[in-house]
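Take a look at this one chain, the form predicted on its own, written out in structure tokens.
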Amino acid sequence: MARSLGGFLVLILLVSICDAASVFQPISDSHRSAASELFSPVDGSFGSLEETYEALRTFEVLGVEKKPDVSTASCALVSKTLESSSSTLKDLLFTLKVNGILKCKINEKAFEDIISRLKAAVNDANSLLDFYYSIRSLVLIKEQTLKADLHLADAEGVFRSIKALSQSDGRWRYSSSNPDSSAFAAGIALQTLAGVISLASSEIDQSMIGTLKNDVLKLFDGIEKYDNGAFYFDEKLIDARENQGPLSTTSSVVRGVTAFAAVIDGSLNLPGDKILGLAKFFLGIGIPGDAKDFFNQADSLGCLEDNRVAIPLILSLPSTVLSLTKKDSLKVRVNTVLGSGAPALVVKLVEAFSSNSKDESLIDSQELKFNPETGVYILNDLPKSIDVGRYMFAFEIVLHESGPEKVYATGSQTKIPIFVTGFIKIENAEIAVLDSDLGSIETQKKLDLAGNGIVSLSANHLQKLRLSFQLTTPRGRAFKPHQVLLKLRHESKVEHIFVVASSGKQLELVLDFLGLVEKFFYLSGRYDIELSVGDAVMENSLLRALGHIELDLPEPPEKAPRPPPQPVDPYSRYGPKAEITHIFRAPEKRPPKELSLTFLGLTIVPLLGFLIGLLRLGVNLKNFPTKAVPAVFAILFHVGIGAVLLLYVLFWLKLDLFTTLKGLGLLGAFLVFVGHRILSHLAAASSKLKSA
């Protein structure tokens, strides 16, 4: 039963997590901590200039304070790249992006040479990426050197060349020779055209600007949408070389749209709910585990944080679970995507729908009070119509009059799932044994489900068992939990589970044992009674033993069903086995100590005889070699013999046979070598003596 209740509660938790996925939270310290771990330099560098820029830009957008110092290595690489004539246009772009953040000391002459090269690249460009790398690099040089006279010679001509790559649906091609178009390329094109406008010496034809605005609107007509209100762009191009995922594609469009809106007069008139939906898409990703995805998320949110299209405001709740028992207040925050404060506004709780009935709102519109110290909008007391259960709260943000310099996107309504929990009161709990024919009560006992009392009952197959109780919410209403189960477990471990049904305000279960004898496999004896009451909003869900009942069932007929085999306890199968006690054979009786010592002495007698024999024979060292090399071999030969004798002693004292044989083999090979050399020397010396 514990597994059943646990599985049910896990299911409820998963459902709540899926719903909570639509509750979007602004960037928090978790993102900053993850950025510090994900973008970690090696030997004072992030690697390439592109990777360096992505790391520095991420730290800049998130406001990471404790970031690694890579200025020395990065600035050296920046200077080297700018001074090199072999640097590609892409390398120059990311070099200038890194320099824009680190503010490296660059020789002015290097900028002059690069400007000439980039202008030539603009004139010779034949693809969208060539235009993008060169024009965006010129824009960065203009910003970093404050060269007000840095212009394109034929800005309108360049504008038309890039605009020629656009398509009727707002997407763009990478080149005139490539018929495929993509939203990712549209974002690059918008950034490039924004650079052309900022580098133009005179105002671009407004008709071309208006046409480009219409292209942006067409691009947003093809935007995709999730059920949680998040909007995103996805590629229709199926090309392994150029195919981009939704995150990188949407990020490219956001960069392009915000860059284009920053350099034109007037607004793009994009729907605020789509801008807010783009912010929800990036926030709904959570914390990406890939550095490139993390950069795309952070950079896009940085573009949305301060732009001229619309600044999205995110409504979030510190907690989506409110307790009636603890009298929790409803708290709401409104921030930008990076967590900055919102302008003056009003937050209203306009509707609240129960999960059981979504047709009619349970409340009237209420305005939340703003606490300037915490920056939180609060509703202290939930309406009386809100009881324990699962609800969908609809919030509305109403902005105060603000200046024309900033436009905010709030959306129409923000719907957030809310769980309202409470302590459920259990009343009138009783268990009774009834007479099957008359229905009269034979035995009835009160139950204290909140306590530890147990009951003892007995019944036969002609009687019934009835369990009944009432559940009441903190508001005094009847409560019907998701799961109420009664388990009967026989002493042979056979279990039977029954669902306790709801009847009006009362939960009741009646078991007719006459109709259950086959299900009970005619097993008489003791049955333990266990009750579980579980619900995600019930703060005092319970799983407790009620007691036991002695059942007297008839003898099983010949073809009666047999109880199923019970599963083997894995602990008993794979757990520790019983300890094996081994009785060793009693040791043989040893001889007396004196006899053993006498035998030892007798074994030493031959050695003494050998030594005495050497003395009688008159051993001398007259034939010991006098030359250095033969003398060394002679000494090694005698040392080897001594080592063999020592090995025999060690074998007697402590070594085993295999270890002794291994050592003896090594010493034997050594003795053969040195013995052969010394014996060869002695033989040669003897032959010379005889010949003389």
Given for the second form:
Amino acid sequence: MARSLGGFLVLILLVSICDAASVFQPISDSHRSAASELFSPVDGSFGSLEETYEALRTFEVLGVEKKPDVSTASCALVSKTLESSSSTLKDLLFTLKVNGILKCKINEKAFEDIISRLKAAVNDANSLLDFYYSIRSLVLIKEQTLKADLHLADAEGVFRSIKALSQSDGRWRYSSSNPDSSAFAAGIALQTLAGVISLASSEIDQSMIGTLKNDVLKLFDGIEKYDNGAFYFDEKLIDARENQGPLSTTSSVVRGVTAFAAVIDGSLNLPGDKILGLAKFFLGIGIPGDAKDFFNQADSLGCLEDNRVAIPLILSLPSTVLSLTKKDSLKVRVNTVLGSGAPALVVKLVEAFSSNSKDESLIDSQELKFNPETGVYILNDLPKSIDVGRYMFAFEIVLHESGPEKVYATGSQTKIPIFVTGFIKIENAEIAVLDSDLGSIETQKKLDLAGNGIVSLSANHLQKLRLSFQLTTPRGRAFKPHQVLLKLRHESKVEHIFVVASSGKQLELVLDFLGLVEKFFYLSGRYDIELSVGDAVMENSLLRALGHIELDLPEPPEKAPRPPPQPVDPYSRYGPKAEITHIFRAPEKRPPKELSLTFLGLTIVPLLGFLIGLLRLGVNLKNFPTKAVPAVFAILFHVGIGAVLLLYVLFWLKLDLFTTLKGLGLLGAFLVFVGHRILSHLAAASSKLKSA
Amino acid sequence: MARSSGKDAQALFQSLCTAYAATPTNLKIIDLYVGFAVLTALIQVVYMALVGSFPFNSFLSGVLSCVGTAVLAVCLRIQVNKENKEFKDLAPERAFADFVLCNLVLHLVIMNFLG
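Okay, that is the form predicted on its own; can I get the form predicted in complex with its partner chain now?
Next comes the full complex, and the chain you just saw is listed first.
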């Protein structure tokens, strides 16, 4: 799942690069260093045999010098797998592939056992992958042990069984029971059939090979392409198991086709453009981030580097930005996909189109000179018709007559976007204040836009401001830059921006203040003047403060628009806020302490008066019971009342209502009981007295 | 004319005093108690008039406690007075018990309201 996701990411990366540039670079040192980083062994080995093989093959193809040394662990794994009788065919294949690179010391006996096992497997095989593993293993053993007499028993029969799985559109099925066909399987089948051909003891029937060649052509009919000239293979069915995106499918087909082309006589008649397109597809990926993708890219490029169909030659430019002022020369390289040198050839700059003359070429065809030391084709001086700007240069490669051994794919024309930059001359810059009606100049100052001087002007609302200057390209033509803006900024940071219009070489801006009064929000005062002139191809783009102008505008009327509020520094809200003064309720005025204490005393006075009055009235305690029991109750009654009053005092001092009520409940019950007893006793005593 | 009315007032006052002297002692005690309670209330009102009614709840609670206890004492006096035919069958001790209980409840509420 992660692999197919990786594949899709590569696809997206590819599509995004597609529209950007059609410049392809061959493999460079950045690729090699990325490979060293990506394939780093853990504890002296890369993990499984498949991963070990992928890492070693990548290092071998790219020519990475600083390789990690994994031979000990890997060779041990290789011997173990070869000697074990329970290794699967897939393990055997990868073991032999690793052995092919590392060249470990394996004893002959192990190989003998394996050969007999593989031959039996070929006879019993009924699926494409079984054939593939067993036959490719036999081919590798033949290469590694140099046994010239290792042959397949019934090569033609095997050929036919594999060929039976092919489809009419050039794709292959994995087995007769599985109806799904894929280009990935086609690549595997081609590798297997190439192995069969090389292991055959006698010549295989040429008609069968001819049919196979047609199959390959049919497969290439189904090739897909991107706009930037890259060709690739993709599957119709998305199968999470085997299909991992166009990169793995295209790599498989490339391996198959190059292996097949290597073992047959004659050529495959595949159009060179398609082979070049496949090379561009792989190079267009850049540096993949996934190990599997990296291996697929490197292995495919390794197959394409020196194949018998057509060797793609890549035209690349070290720099696509040229400066007219620095008199840069146009440099072109032609290399194979892995960066090796190309054979003798001629590079011609055939056409050059600018963005506004897409049909007509600005130059005649000319040849670039070859510098043998650096391996670079150079055009020293750009033609006079090339001025600053964006161009599309079309190059053509013409090979010198080469021998029949190698065929090269160069493509018809390679189109590359070129930027030509230069120093733009700014002349006759002046700024003036004119009187509105007559156009007569009141103040005129010359500006030196290259230097640092500032001007100081003043104007009122009845006058105009005029700014003018000329821009000339290095070739002496008129130049209209992308941005020519004049900015007037008031002291209160209110800004106004104007575009300077151009006509031919002259750029001019006239500001009529009468019409601009409302736009300026009637703000009089000092305005800073700033001019910016910029373009992608202008090497001396400038943003310059020219000076300032004192503007005298009339007073704003009632309904004049206010200037927009200037943006507040967004971080100011994190600063301290305004101080808040709380207004508390003024506390009530309390009376002076002496007064309060006086009245406290005065309140006690009536109580004293009451007590004195009681004494005057002759209050006595004669009715107090003398007998023991009633006396106790009487005492308890008074104690009870006193306790309740004490409870009230405590309530006021610190208790809460609920505690008080609880206590009161208890005391109240007690008091009622006691009071009832004593008062009924007293009532009985008085009624006895009355009746007596 | 004023002198005769002055003399009349004095005579009225004298007769009131002599008549009052005839009341039983327990009633006089109760009257004294009522007078004491009302006087205390008056002193509190004067204080409030002087310093303002800031903790109004305290003022109310103080005044109402005096007034309330005075009212209860008056009720006691009515019930205890032997000349009062309406309460002939009610024992004075019972009236006194009511007086004590009502006072206790009043003072609980007063203490709560005092703050």
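Just so you know, these numbers come straight off a predicted model, no measurement behind them. In this text, rigid core is short for the largest set of C-alphas that superpose within 1.5 Å between two forms. Positions refer to the first chain, counted from 1.
Annotation: Cα of E430 displaced by at least 2 Å between these two forms, core superposition.
In a rigid-core overlay of the protein, D387 has its C-alpha displaced by under 2 Å between these two forms.
Core-superposed comparison between these two forms: the C-alpha position of K97 differs by less than 2 Å.
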